[in-house]
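The form predicted alone is given below as one chain in structure tokens.
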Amino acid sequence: MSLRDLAYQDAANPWFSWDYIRTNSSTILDALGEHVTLTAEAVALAMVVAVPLGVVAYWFRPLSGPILALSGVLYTIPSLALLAFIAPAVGPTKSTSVLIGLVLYALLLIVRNTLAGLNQVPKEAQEAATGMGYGRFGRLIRVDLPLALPGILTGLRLATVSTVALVTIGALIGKGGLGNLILGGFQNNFFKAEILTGTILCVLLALVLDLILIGAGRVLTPWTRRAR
């Protein structure tokens, strides 16, 4: 192939097209909003499973290491065989079959930053609250989840960023939002401008919520900055 045959082609398959996006652009749109919604999904029910475990692990001591060692093992388990095995069993074309396994991957960096989250905080606020007549779950309402908040935050924040690019293997079933358009362009003769749309978006997605993560974080635990 000549060099006049290599610009040729690079030239009709540019790695950026406006024309792509104007087309397809319902089709992004669609993609985009999967993502979030698988996203928002699987992080949402992984609060709710991890955030009681690590409060267990906390509580009852001897039972930090197995729940640890076993989201520990499920987040080890490589995506694609993970997706194998729970597709089949739940359906092959579901969303649910991508849900599972982000809610499964999602569980240790919540567990263990609750965890850690918990043992910092500090004996005085605790030793007050039992004083003030606090049993051991007003306590953690009141008190210990409260102040354990930074340390949740940054698991959640890890949580999310992990989530929005794993989401992307669901595509392998055609349900993994903008990782539709990145497998898309594979198949369709390397199409340049579908794989980076897809890329690029994804990876604003994991910026803009991370950011808004942030911004929650600053407003909800105010006493951070003024420890600085």
Given for the second form:
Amino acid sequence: MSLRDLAYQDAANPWFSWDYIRTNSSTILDALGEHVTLTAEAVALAMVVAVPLGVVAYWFRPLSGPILALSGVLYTIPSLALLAFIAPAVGPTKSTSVLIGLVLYALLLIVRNTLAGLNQVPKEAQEAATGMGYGRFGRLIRVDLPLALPGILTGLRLATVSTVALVTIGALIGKGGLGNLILGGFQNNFFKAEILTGTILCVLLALVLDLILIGAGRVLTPWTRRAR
Amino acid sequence: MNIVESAWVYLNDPLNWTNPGGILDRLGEHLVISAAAVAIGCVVALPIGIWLGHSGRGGGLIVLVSDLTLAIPTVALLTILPLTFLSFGKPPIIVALAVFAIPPLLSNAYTGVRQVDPETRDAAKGMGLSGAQLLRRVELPLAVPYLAAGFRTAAVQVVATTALASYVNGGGLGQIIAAGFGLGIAAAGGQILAGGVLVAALALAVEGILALLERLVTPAPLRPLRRKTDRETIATGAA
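May I ask for the structure of the form predicted together with the partner chain now, the form predicted alone having been displayed?
What follows is the entire complex, opening with the chain shown before.
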């Protein structure tokens, strides 16, 4: 390839192209769908594991140190290393490998914020609940968890936004949702339009999901608005 | 031979360490890239964070920066920057990683200067200290635990993220994993696992060393603060 060809190629390689989006809409939508599915599954699974862990850490004080430390260590391990541990065991072509890594990452953010939320529940409310005859579980479900909801939602938002960004690393094994577009564009002769489309959709997805969670939080915690 | 055994064999082959492009080369690249990224992050973020904390403005800006960088995929910056004026090679990778080092440094510098007791600040002013003297002799020394915590968070995160440079063939230990995935699990499962162990070990080692360093630079009376800082430092960015 001569230098002139390279220069020409550069001229015909815009950062944004409606034409690319039109002709590849099904690929883009598939990637977006995979991205959304992976994010939703990862955050949902992380919630199911992390909120009970947060409650355990809250009920049994001596356990809160080890639980936070363990999820902290999991968080410190680089995502690529996690993928390298998980993929050979699970199967490199399955999105499950990516999913497990994402769940382990989201874990710390949700556990920590759940615990912080539970710690913020006013002592008076708890004593009142106990005085009204609530047992441990009843108080947890009816008093502690609802009052800890702002903290839990903060964790959920952080986890969702960072998971959306993190899904892209799955592109290394072809299971990265929009990351496939980003990395694919780079490997496909530096196709800028494909890279930027993937990136923009990724950031937009994070923004939209964050706004949805903020909205859900406002609906679920009406008292935080009335207080102001 | 199962995969753990072949990882062990891979790590035990001296040539895998000393060959060109072997583990030692990759480790060197990894450390150079990480150090440069953290250094750029410090040069950019610390003065801004300290100044904003000193003047008490711009808290919203810092939240905005950390929220934004949380939403930007590392892989996206790593692929986009080489195609800009930065061109290929190490510079775009270092800049991409530096972007993710900025939020923890910025927010900790800001919080560190901001959290200084207003009464202490008033006392210093009453003693006739100027703004610059106040910053240098009162606020900065009291902010050291926060600055150290921010540095540690940023450095550990950058070391972890540098592994992703391998996506764009940028060097570093991640290259071993990426090459392994290129060869396939059947052929190079052991190499993938070994690379994972190396990357994880490096991240945990850096975390441990910097935790120790953080403890050393924190004056004893300020130490109880340290644990609190840990918990309050919101981990930003996807590593």
